[in-house]
Amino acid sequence: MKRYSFLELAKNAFSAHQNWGRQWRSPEPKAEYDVVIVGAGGHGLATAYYLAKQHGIRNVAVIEKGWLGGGNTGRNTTIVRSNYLWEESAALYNHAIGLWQGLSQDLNYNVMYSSRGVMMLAHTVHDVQVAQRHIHANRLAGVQNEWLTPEQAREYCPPLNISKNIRYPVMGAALQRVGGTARHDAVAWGYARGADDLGVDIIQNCAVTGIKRGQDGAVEGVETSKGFIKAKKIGVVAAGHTSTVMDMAGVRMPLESYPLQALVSEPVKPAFPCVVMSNTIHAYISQSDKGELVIGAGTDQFISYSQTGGIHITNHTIDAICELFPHFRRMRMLRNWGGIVDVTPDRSPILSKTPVPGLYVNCGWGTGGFKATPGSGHVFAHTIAKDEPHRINAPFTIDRFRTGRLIDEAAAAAVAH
């Protein structure tokens, strides 16, 4: 694989950029692999990349029922932050932040990580108390976070309306300056390119139809639309469809799947300098590199595998955005869509071995999956390679729902779920 450089860019400019090679192969599946990863989203591709790079396990296949990055990786609002309440969560997401900061250099691929800051608004006395509790907890855990007055919040984000005569007046905000955004599809492409270069097979349009177990109960491989693939270990990273895949191995997951909606506006010149989120009114907004306003809503309050969602959720979100940012009231919305998020009872993920030998699962990210992509892949690869959890993901086991050692992050999600 050629490394991208200014020299390569200049040389290909003379051929109108028609001579770039393929970024990754499209192989047919081999008969057997050491590890099969189910799901070619950001987390699955990152897992394969770190298995090959950090642990030397290169006989790996990533299988995807559709196209690479076509699930939640391509349907999220690209926000990156680590200001979660509990120490377990803060450690996991802060690990991801550390990897985000050098990810473009590591992958030799521009993932467009922009630490423009994430500001979380407080509208009530309760919001203020919760936000300040988060800030104190984050500082104790070594996570950057700070409190802003309404005037400081508007100084950081000039379009913000801080007048007192709105339904949810801004009483302050928590700001994580190292948070921001990244380009979601570039993350998937960068990990795919890096994993492929290390010998990983990425097999698209290959749906899993069954997981075969031997007489000892351990996994033997996966049945797919392209035939049986033998595997010593299987890692399931299938987001909203995790329950369906795990059921093939006889493992019941503590998950519910909901539609989560987002929408984008027509593009305009740079007008919005950061990410602003509000849990109380269930809306968040940033501006993409193309100039679109990227707006996220809360989850629909019904279980579904639909990738559309209810129109009333979108209407509620747009009402809130127009009140907080009256400059945008005349903006036209171009498109909206939904993703299927997998939600656990305590709103924290599962990165864990399972009761089935050789079967591992990475799921339950709810609305927080994209921001954790590099950290999730890094620790999950360790779990698969070593058959034991990394110290960072050790608390995020399936067993916590049996023992009661939950990691309740419902308030930190910043959307309604």
Given for the second form:
Amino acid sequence: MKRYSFLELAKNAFSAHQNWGRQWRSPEPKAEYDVVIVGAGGHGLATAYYLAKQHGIRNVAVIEKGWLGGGNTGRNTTIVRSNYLWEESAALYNHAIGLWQGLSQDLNYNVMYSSRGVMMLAHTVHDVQVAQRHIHANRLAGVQNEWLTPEQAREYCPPLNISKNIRYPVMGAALQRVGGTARHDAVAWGYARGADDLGVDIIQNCAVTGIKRGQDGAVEGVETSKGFIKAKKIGVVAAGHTSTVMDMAGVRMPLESYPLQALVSEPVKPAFPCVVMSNTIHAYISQSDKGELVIGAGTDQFISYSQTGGIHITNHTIDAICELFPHFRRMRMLRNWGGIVDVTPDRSPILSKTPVPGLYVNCGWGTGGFKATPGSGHVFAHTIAKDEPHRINAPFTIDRFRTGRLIDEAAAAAVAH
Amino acid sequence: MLLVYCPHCDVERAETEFSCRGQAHIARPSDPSQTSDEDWVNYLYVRANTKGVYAERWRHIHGCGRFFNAVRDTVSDKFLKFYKAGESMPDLEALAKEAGK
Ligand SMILES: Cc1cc2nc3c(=O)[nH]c(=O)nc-3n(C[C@H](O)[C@H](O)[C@H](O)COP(=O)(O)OP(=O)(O)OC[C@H]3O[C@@H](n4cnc5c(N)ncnc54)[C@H](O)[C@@H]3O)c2cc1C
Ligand SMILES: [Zn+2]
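Next up, can you give the form predicted in complex with its partner chain of this protein, since the form predicted alone came first?
Zooming out: every chain and molecule, the one shown earlier first.
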């Protein structure tokens, strides 16, 4: 792999940047792999990268029905934070925060992780109580999170309207300074380039259409649009399509897939210093380095695979944003889109072995899995390589829905990115 | 936004008058003490999450307040049928064929 450096940048300037090499190969699938990963989103690619890098398992394919990073990884609003309520979740998301901090260096790829701070607004007495409970729980779990009064919140984010005479007045905010954003595409591309360099085959435009199991029930390989591929182990990392892929192996999942929408404005000069989110009114906003306001909305109320959502959902978000940040009222929106997010009953992910030997699943990240990408890939690779979970993902089994040991972020975090 | 038909009121209205309540025809185990853990998991948590033709519950919350069921294609979001709660599940395959799926 040609390492990127200042010297390379300077050299390539002389040829007008026309001679940069390809970042990864486009190989034809081999007949057999030690591990096949279904889905080349950030989580699948990170899994392959850590399998090769940390566990020396390099005969790996990542099979993607579309283009890599074209699923939720390329559609999300890129908020990164770790101030979840329960210890299990805080440990998982904090593990990711640790990896985010050195990720650009590790991958030799600028993922533009920017810890500009994530501020979560409280609009009601209930919001205030929930946020303060989170802050106390986080403090005990060693996770950064602090309380701001409305005045302090406006100091941190000057465009914020803290008038008491608005529909959703700001009663305070929880701030995680180490939270922020990262460039979603660069995360997928950086992991793809790193994995490819270690020998992983990334096979795009190839849908998995079946999972073959042997006499003993264990996996034997995957049927794909490019033919049968033998595999000793299979890791399903298919986000909104997890239920359909797991059905192929006869495993029914506790998941429902909903459309979730985002939109971006025309680019403007830097006007917004941090990330602001409000779970109560489903509004999420930050400004990308290109200058666009990146705005996230809520999910539709019904399951769907349409990759579009109802216009009343985005309207509701825009209404709230116009009130909270009145000077954005005249901004024009450039694009909006939807992604299909897979939601579990307790709103926590599943990173787990399955009843089928050799089949592993990483799903249920719902509306908020981008932030976990490095940590998720890291512990899932461990789970596949060792055939047992890493300490951090051990609580996130499928079996928790039978034992009752739920990790109930649904009640705790409402729905949060 | 979807247009939803309430078979009780016999009107078609904007989706915002309704609330969607998930997969239809999931029967509560009739003998709880004899029900296995697996069956409880299936009842409480496991969902078909069908990509394609699927039956789901709706409630006309800002109208008559009553529950009914609908068959919808979850890829196009087109409704194929509405029927009252208590009526048996229609033949989903036949409906899919009719709709040219
Ligand atoms: C609008 C929106 C906003 C969001 N905002 C945030 C946020 O601010 N912060 C945050 O942390 N998270 C956010 N999320 C959630 C986050 O995007 C996801 O949790 C995360 O990106 C999931 O990554 P993934 O790699 O598991 O899935 P994906 O990137 O969706 O990858 C799954 C891949 O599997 C492929 N696939 C599916 N079926 C098959 C098959 N049969 N064969 C082959 N390949 C298949 C798909 O094509 C896809 O590329 C948001 C999501 C959306 C939609
Ligand atoms: Zn009605």
